[in-house]
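Next up: a single chain in structure tokens, the form predicted alone.
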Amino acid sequence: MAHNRSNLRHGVDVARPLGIGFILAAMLPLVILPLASIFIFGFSKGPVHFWDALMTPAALFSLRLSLMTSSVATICNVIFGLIAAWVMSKYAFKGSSALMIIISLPTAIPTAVAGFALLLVWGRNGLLGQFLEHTDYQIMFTTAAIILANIFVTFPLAFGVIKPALDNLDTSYEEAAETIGATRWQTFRYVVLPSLRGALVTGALLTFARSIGEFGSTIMVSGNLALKTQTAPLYIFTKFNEGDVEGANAIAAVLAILSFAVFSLILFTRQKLEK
């Protein structure tokens, strides 16, 4: 104890190295060479084949598709997400406990049985979907339902951001507003918006990395139809299964360069948006 003691006077940490070489070692066989493999192996053969596997048809579009859908996902639940912190951190009300449960739960369920549930309610056969039986327009198997998906998975994302950022908001500016006469809404869009861009920023690209990663209520409820409803996880997935790893190597490349990017996002601009 007296020679830890002496080595912190000394400006001597021992546990400094120990501990990021532990984080480092427990970090290179699960996360560091899993996502370099993915370059490597995508690479092997040159960046002329890995652009050739890139530029396909298919998988061009399931880029898009899937850059598509997780933005209206990531739309939806941010206002969402939005308007339920506001409700839930302002007002006191009975059940309000069990709908924050119900809230949160989709973070919970296995991501194939809310693809299994959205079937259920949407199907031709669902608790909704009967009624469009005789209709033109289905949800299931189409973008809709793909949309549908990320946001049953994505919903709680950014109302748990939100919330706490609400809950430990300084209410003496609401109340300043207030005595010199703005009305509730300009309270809302001139003091709370602003203070909560970095929850918002935030809220918004993890809802995003999460949709446009979505694999197993996707697949449920899209057909996985190229060129149709085809996103770049069951791209990956289908390419796999086909033995073209080049391909599902490019698209899932991308990929990882898109969740560093969003995360790199988060890590650099929410501090600098609150303030």
Second form
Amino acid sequence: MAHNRSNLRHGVDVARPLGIGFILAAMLPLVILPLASIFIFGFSKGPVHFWDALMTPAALFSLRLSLMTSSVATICNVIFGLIAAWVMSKYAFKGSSALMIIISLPTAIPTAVAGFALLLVWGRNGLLGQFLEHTDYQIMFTTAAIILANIFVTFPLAFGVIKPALDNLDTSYEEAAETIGATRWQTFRYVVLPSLRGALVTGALLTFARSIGEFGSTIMVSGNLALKTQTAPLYIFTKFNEGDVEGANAIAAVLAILSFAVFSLILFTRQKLEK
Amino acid sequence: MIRENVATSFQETQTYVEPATETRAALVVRGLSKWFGSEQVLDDVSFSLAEGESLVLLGPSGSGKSTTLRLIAGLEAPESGEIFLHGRHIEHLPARERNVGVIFQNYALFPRMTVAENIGFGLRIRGIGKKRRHEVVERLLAMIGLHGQRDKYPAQLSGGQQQRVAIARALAYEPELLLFDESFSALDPKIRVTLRGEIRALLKKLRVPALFITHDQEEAMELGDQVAILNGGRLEQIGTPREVYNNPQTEFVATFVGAANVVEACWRDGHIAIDCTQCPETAASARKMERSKLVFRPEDITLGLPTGLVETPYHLGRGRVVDVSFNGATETLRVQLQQRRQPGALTSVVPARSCGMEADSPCDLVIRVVRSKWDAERLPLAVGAPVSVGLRSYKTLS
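Same protein, different condition: the form predicted alone was shown, now please give the form predicted in complex with the partner chain.
To see the whole picture, the full complex is given below, headed by that same chain.
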């Protein structure tokens, strides 16, 4: 199957080692060294030191907060993505392409701009925030603000994976279910949803991976209050600014490992579930 | 007046031959029309299907056969027309309320369900209990001979096995009608033939009325108690495979169902004649001449030595073999007919004696001839060989 073309030729193919060498040479200072240094420096003073830096209440809180807000944002965006993909894939309506663009827009917007925009809506004098001013409920500078920011910046990721999967799903499955006697809900529940399994998992992982590292919008809307609204990326930034490199490094290493894990899971589901 | 009389008597004979009157019919389709945008894909199609019988809708792609199936299944809505299933109006019902089983071209087995789950799906959504469901699924699995595959997924099955599962899945909820949408086209030719036989036997045993869609005339002949030929959204002819093959009503039917030679012909003094050019309109007998088309099957031709006459009712004169191809059981030849030189002097088909021995000149009328292996052995013919061409039977089309 995968015949290597250079094997068919006589002599040595110079392009091959040169090409691979170029990629590695370019990636070394750009990607590989920075990633490796997180672990090299994180563990340079020994694992005990690393463990101590990680086990401070503020560090643990920031990790928990990041996991929680990212999970909530992921659940919201997968549900939204599924419904939006269904509507956009099944129905043709006026302005559907404009709606497509609006759905996809949030990832294109700089995250600091996204955070700023949220402030304009939910802030004290914001479009919607002004109605909350005299109530006990506040959105800005709370956990809710972080979740809102996460939802905003990862909005189209799950949709972007689910929509093509739904488009590619042969309509004859749904037609078959219908002729067999299934209602629309039964068709969706038993036929469409299982076929979207891979896309749903991939979409969720992508959203989560993007969400857990979110910085720009979070720092605008959260207020960066330690033990209150400080997520893991904000903790890294704050600790580094304070000169606590070890503290920053420990969380950075954990986030990096977490991202590797999520990324491997994405590759795995792509291979196993999406077929 | 005359035409009307002919039409009525024809219908009467049909009613007599075929007991499928509308009251006993399982499926009645009346005046079905469908447009896609400004294009009419189905034009006033009517037919009926008797209980326990099978009907094949045969036609080229774009003839409207798939649309007809989708209208009956409820996957499309007709612009006009009625559909009755066992006397019940169904054209306004959604697909899930029609109680019709569809075997899709790609079988559409649910990829995330096992074979057993696929077959049991119709019962599951009807709220039938696990135990009863299990019984039905086991019975159907035994019937289609796939007991060992019950826990496999569709992707792990061969095309033929998938088709059988699709049939079992449709039969599980006891539909009133089975619809097969080009269900054999994706299969290997050898398996196709075997499965056709199996399905025909199964349908006869279960007495479920079935409607097949195909563009394969051989398949249509084998599967259908009745064959309906569609062309360009119109129903050209409906009848038993024998009727359709032996008595085609239109040129399309003649050429689409089996191979046929269709030649221009005209009536002259009570005889029909074929020509290569045009019928001489200026001839004195022009008024008595009526243009028509002559249809005959390749196997209706008998070839003989040019020196003698072939012992057939009609003669097409002499010709020359231009091509021979060996097909195994048969041999296919192309024969160029030779025409007398004088303009207007036509080679008579009827009667035989008018086929004279005058100087012939080639014309561009080439006909297709099929001979059995034994005929080919008795009179071997190579390209260029002169022959006399006899005709056993023919049909005229107006």
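Keep in mind that what you see is a predicted model, and the values were worked out from it rather than measured. The term rigid core refers to the maximal set of C-alpha atoms that superpose within 1.5 Å between the two forms. Residue numbers count along the first chain shown, from 1.
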Discussion item. Aligning on the core only, does the CA of I23 end up 2 angstroms or more away between the two forms?
Written reply: yes
